[in-house]
Each structure stands twice: as structure tokens, then as C-alpha cells.
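In C-alpha cells, one chain follows: the form predicted alone.
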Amino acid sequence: MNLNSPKLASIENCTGCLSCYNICPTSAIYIVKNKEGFIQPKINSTKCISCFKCSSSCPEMNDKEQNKIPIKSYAGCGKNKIIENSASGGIFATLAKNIISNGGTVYGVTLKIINNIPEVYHTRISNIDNIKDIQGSKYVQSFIGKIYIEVKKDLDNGKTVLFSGTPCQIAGLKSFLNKEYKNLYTVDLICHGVPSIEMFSKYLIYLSKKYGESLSSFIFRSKCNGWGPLIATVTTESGIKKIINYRNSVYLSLFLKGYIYRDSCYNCKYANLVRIGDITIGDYWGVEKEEPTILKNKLSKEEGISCILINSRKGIKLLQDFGKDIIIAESKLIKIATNNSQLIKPVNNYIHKKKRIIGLNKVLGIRLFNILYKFHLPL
């Protein structure tokens, strides 16, 4: 073994942002899945030239990114029908629409189901008609692939770029780019944590057997009963729609309880008020208690209300230049954080002794899910 070969982040700390995978000049980084189905980068020693770009670009091994405390915070929602396909207030979709209308490109997460196998990955769009493909929450880790390389090409060609993702993915992009671009705007999400695509795939296979046919779509946060109730909807290939209450789904309830996340999620350095994106968005849970005056005078809760944290000067510019179709009302940060605990701390699922070890809740949660799947019991 070459003692001068680079090292990647440990299994416990790697977020799967794939900055290393994108920056490697010899394609020496390859992707494997660990025993829980999470992607993990590895180094092919025969291709590695020991340039150390992979380890130097890893945001978990370096602190390059400039995180900031929010400057302003708002409650908000989009004005137009684009909000209907969004999980909450349609802020990202509205910004995306205006960015594309001005000749820019947008990067977000899409979910496709082919033969009951889900694909959740980041994609590039430059057509307003495709915004619906990247709307809505996806409670599973998205695959970055080589998308950072595409972002850099757009930026170098002078295009305005809007990139949305989990905070660790924003950190991965910024670390890969390794310089400030005036034409890049980043939107990070209030992230609870991410299950693996393998576990989600097992869940969809179970549902297809339950309903007796293949699935064509899955919406994690459906508004068929309005904004607020935690329900998902699944559509079969014949067009039959089924409503799934989170309390009646093992996968979704384990997600809410924080039992099936990636190891790094339980010690996430981005789950606090020091934000990595130019703006942060999420559901404004508890808005009716925290800001009753806003609901009475300015915003309607029926279609969904988002919280918006402005974290940088570029965030101010993003909202000013591309947020003309967004209704906003100023709100205190502490009120937003009251019912968004990941703005305070990560999910605490670790036991601390002499060293950190994985908490029993996660071990039991993943084992429970796999046992239920193996024996075809209700998921």
C-alpha cells in the first residue's frame, strides 16, 4: 500500500456529497454501497496519482465553506399555481421559474420509478415545463453523480445557476468549485437526515406487491388533503392512487423518528443556525401558533407556508431579483426554529462513552425494517 495515497472521510463522517468523485482527474474514485445501502466513495489505487484533490475537496475533512448566521427570516409562499406541486410554499419552484425565464439553469432532485425501482438523483433543467420534475420533498438520499462538473461548466459559460440540495451537498459543491462565483445561488434545505435508496426501493417493492401492480409515481408530501397532514400518495401503473398515512407506514414512521438515516446525519455539522446556502428553506411548522397575525393579514395556510432564511448578501439579491412572485412576511428566527429542531441540532441518536458508537435506535430501526421486508410483513 502506498503510504502517500490520499484518504477519504470515514464511514461515520462521509455524507456522500461526492465532491471527491467529481474532482478526481483520473476517475480513481468509484462508488460502492455499504451494508445499509448508503453510497460510499472508494479509491482505486491503480488509477490514483496521489494528487490529493479528493481529500482536499472533502468538506468533512476541511473547513473551506463560509457558513453564516441568517441575516433575515421570513414566512412566505408563491403567488401562482406552481405551489400546488410543492411540499410547502413553493419558494424553490418560484425562484427556479424566474431564473430559467432569465436564461439561467436550475439543479434539483428528481424521483423516477422504473419497474418499481426508484432513481433519486440531482438533475439539470433549463425549461420551465420541467420544474415539476424537481418539485416536492424526497425523503431519501439523492445521487449527485457528476453533477458538480455540469454546474461548473454552466458557471464558466456565464449562466446564472440555482442549485438546491441538502446542506452537505451544498458544501460538497462549494468545496469542489473552490472559488466564489457571482452567478451561483445556492438553496439549502432544513434536512432531518436521509435514508438510503436501497431501503426506499424495498419499500416500493413491498407496496407494488400489496397493490398487485407496478408503481408509476410516489409523492412523499401530498397536498391532496391540504398542507400540514403528513401523508404520501402512490400511483399504480393503471392510474389508481393510494393515500398513505405516515403513522401507518414503517418506512415513513421510522424516517420521522430518525431511526434509518446515514451515519453522518446523527452528527451533522450543518444542522444548526450557521447555514451553508445563500438561503435556507423548509416548512414553517407551527406558523399558526408562532405568527397568527401573518396568517390573518397576509398569508394563507391552506396551500402551504415556507420559512425562508436569508444567509448572505447573495441570498438578499436572489430574493430581490428572482422572488417577485413570492409573498413574504418577516418572522423571527427563534419562532421558525421552535418547530424545526434541525435548525438547533442534529437528530441525537448516538450513545457517548469513551468513543462514539451508533445508537441502538438506528441499529434496531434498520433491522426491524429488513426483517419485515424479508418476511413480507406490513411495512
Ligand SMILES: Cc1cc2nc3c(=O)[nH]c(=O)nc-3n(C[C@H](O)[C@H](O)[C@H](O)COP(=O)(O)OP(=O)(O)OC[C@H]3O[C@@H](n4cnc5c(N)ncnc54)[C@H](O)[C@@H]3O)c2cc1C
Given for the second form:
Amino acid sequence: MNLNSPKLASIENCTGCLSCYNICPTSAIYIVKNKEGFIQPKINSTKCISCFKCSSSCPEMNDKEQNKIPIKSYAGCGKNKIIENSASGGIFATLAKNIISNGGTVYGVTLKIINNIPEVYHTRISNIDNIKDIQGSKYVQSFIGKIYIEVKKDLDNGKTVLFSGTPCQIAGLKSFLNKEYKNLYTVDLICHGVPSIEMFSKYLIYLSKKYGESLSSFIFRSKCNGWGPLIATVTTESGIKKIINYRNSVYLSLFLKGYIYRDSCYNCKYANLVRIGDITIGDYWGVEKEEPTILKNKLSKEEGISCILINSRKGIKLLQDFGKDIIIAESKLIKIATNNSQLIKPVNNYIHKKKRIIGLNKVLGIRLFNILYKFHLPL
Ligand SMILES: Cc1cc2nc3c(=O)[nH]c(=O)nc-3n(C[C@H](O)[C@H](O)[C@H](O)COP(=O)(O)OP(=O)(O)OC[C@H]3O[C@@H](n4cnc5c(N)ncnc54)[C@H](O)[C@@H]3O)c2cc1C
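Take the protein just shown as the form predicted alone and give its structure as the form predicted in complex with the ligand.
Every component of the complex follows; first up is the chain already shown.
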């Protein structure tokens, strides 16, 4: 073994944020898929020049980022019609619209289904008409690709940038940039974990067989019955639309229960009240119980209600300058966290504490899913 070669985070800890992949000056980092279908960076030793940029930019191996305890917390909802396509209160979409109207660029996650194969990845938009592409939650790990390099170009060109993602992706971007940019705003999501694109792909194959044709779109969080009930909608190529209740889908239930996540999600260091983004957004679950007065007087549950945590001075500025058409009502952090345990701790993986065993939940979950898939049983 060459003692001079850098090391990447272990399989258990690597979040797949791809800071290493973006920073490597010789493209010596390549991506493989592990046996569960999650991407994993590797080093090609013939191309590696041992500059150690990959290991020093890894957020899991270095604690460079200063995380922050929220300064303020709110219940909120966008006023614009745009929020209909959003997962909850459309906070992200509203901010995105205002950033772009002021000449900025926005980065978020899109889902494309081409020839029945789904791709979920981060993309850059600079046109309001394209916001719909990155609205809505995609409950799959998104592929970062080399997007951090594009973000840096925009920042260096003086553009205002809004970047959204899971907390580990925000950490990846910040670690890659390795300096503060006044013109960068980051939005992290409350996140309970991500399944792999491979599992989602198998799920879509199952659905297309069930409906007898290829699929053209899949919406994880449909508001066809309002915000609250967890419902997905799938559309086939001939335009037939089907509604799927999470409770009736093996894939979506396994996702909700936390059986099929990436290893690192079970000891996620961002699943707590110390946040990495300038603001954090999520669903305000339990708002009717925690804040009945706000619901009565200010916000309507029909359109979706988000929780918004303001974690930095820039977060305050983001909401002030670009969130004018967001209705907000202050709500205590403790109330928001009551029904959102990912603000306290990562998803439980029962026997995870026994070192090296990644948890009964997860092992069984993924096995169960693969067995059902193999024998063409309902997913
Ligand atoms: C994997 C995952 C797990 C989540 N878990 C929780 C949870 O436990 N509790 C909770 O309250 N909220 C959770 N959320 C967030 C929630 O689903 C909404 O995304 C959030 O409330 C924002 O809603 P919005 O209406 O403001 O955003 P929208 O306007 O709908 O915009 C959606 C935003 O989410 C981003 N996004 C979508 N999919 C992904 C992805 N795969 N990876 C990274 N970013 C993505 C988009 O880029 C965009 O910024 C999760 C989201 C994801 C993607």
C-alpha cells in the first residue's frame, strides 16, 4: 500500500456528497455503485497525484463547517400559485422565483424518466419557467455530479446563488468551496434519509409492468388530496394517471419507516437542531395541534405548511430580501421538532449500535424489497 495515497470516507460514513469528486484536479476520483445501488467515490491510483484535496475536502473526515443553532423559527407558506407544485408550503419555490427575478441562479433537484429509467440529479436553473422542474421532494438520493464546480463559476462571476439540498450536500458544497461567499445562500432540508436510485428504478419497472406501459412522470408528494396525506401520483406514457397511497406501496412504506436508506443516514451528523444551511425547510407536521391559532388566523393547511428555521445572518437576509411573498408566523423550535424527529436524531436502526452491523431494519428492508422484486410480487 502506498502510504502517500489519500483515503476517502469509509462505506459506512461516506454520504455521497461528492465534494472529493468535484475537487480532484486530475479527475482521479471515479464513481461506482455499491451492492445496494448507492454511489461510492473511489480513487484511481494511476491518475492520483497525492495532493490530498479529496480527503481534506471530505466533510465526514473533517469538521470544517461551523453549524448553527436556529436564530428564529416559523411556520410559513408562499402566497403565489407556484406553491401548488411544491412538497409543502413552497418556501423553496418562492425564494427561487425571487432570486431568479433578480438575476440570480438556483440549484435544486430534478427527476427525469427517460425510456422508463429514472434519473434524479442536481441541476442549475436561471429561468422562472424551469422552477417547476426542481420543485417537489424526490425521495431518492440525488446525483451531485460536478455541480459544485458550476456553483463556484456562478459565484465567482458575481451571481447570487440559491443552492438547496440535503444537509450532507450543503456540507459537501461548503467544503468544496472552502471559503465564504457573500452571494451564496444555502437551504437545507430536514431529511430522514435517502434510498438509492437503483431501488427507485426497480420500483418504477414494477409499476410500468403493473400498468402495462412505460411511465412518463412520478410525483412523490402530490397535493391532489391537499397537503398532509402522503400520496404519490404516477403518469403513464399514454397519459393515464394513478394515485398511490404510501400505505399501499412497499417501496414508499419502506422509505417512510427508514428501512432502505444509505448507511450514513443512520448516523447522520446533521439530523439535529444544529443546522448547516442558512435556512432549513421541512413540512410542519402536527401544525394543527402545535399552532391552532396560526392556522385559524394566518395560514391554510390546504396549500401546505412548511417549517422554516433561520440559522444565520444570511438566512435572515434571504428571507427579508427574497421572501416577501411568503407568509410567516413565528413558532417555537420545540413545537416544530415535536413531530419531526429528524431535528433531534437520525432515524433509528435498531441494532446499529453493535459495531459493523448496519442494522436489522436496513438489512431486512433491502432484502425484502429485492426478493419481492425478483419474484414479481407487489411493491
Ligand atoms: C430525501 C428527503 C427526505 C426528507 N425528509 C423530511 C423529513 O423527515 N421531515 C420534513 O419535515 N421534511 C423532509 N423533507 C423535506 C420536505 O419533503 C420538503 O422538501 C420540504 O418541506 C420543502 O418543501 P417546499 O414546499 O418548500 O419545497 P419545494 O418548493 O417543493 O422544493 C423542493 C426542494 O427540495 C429539494 N429536493 C427535492 N428532492 C431532493 C433530493 N432527493 N435531494 C436533495 N434535495 C431535494 C429541491 O431541490 C427543492 O429545493 C425531505 C426531503 C427529501 C428530499
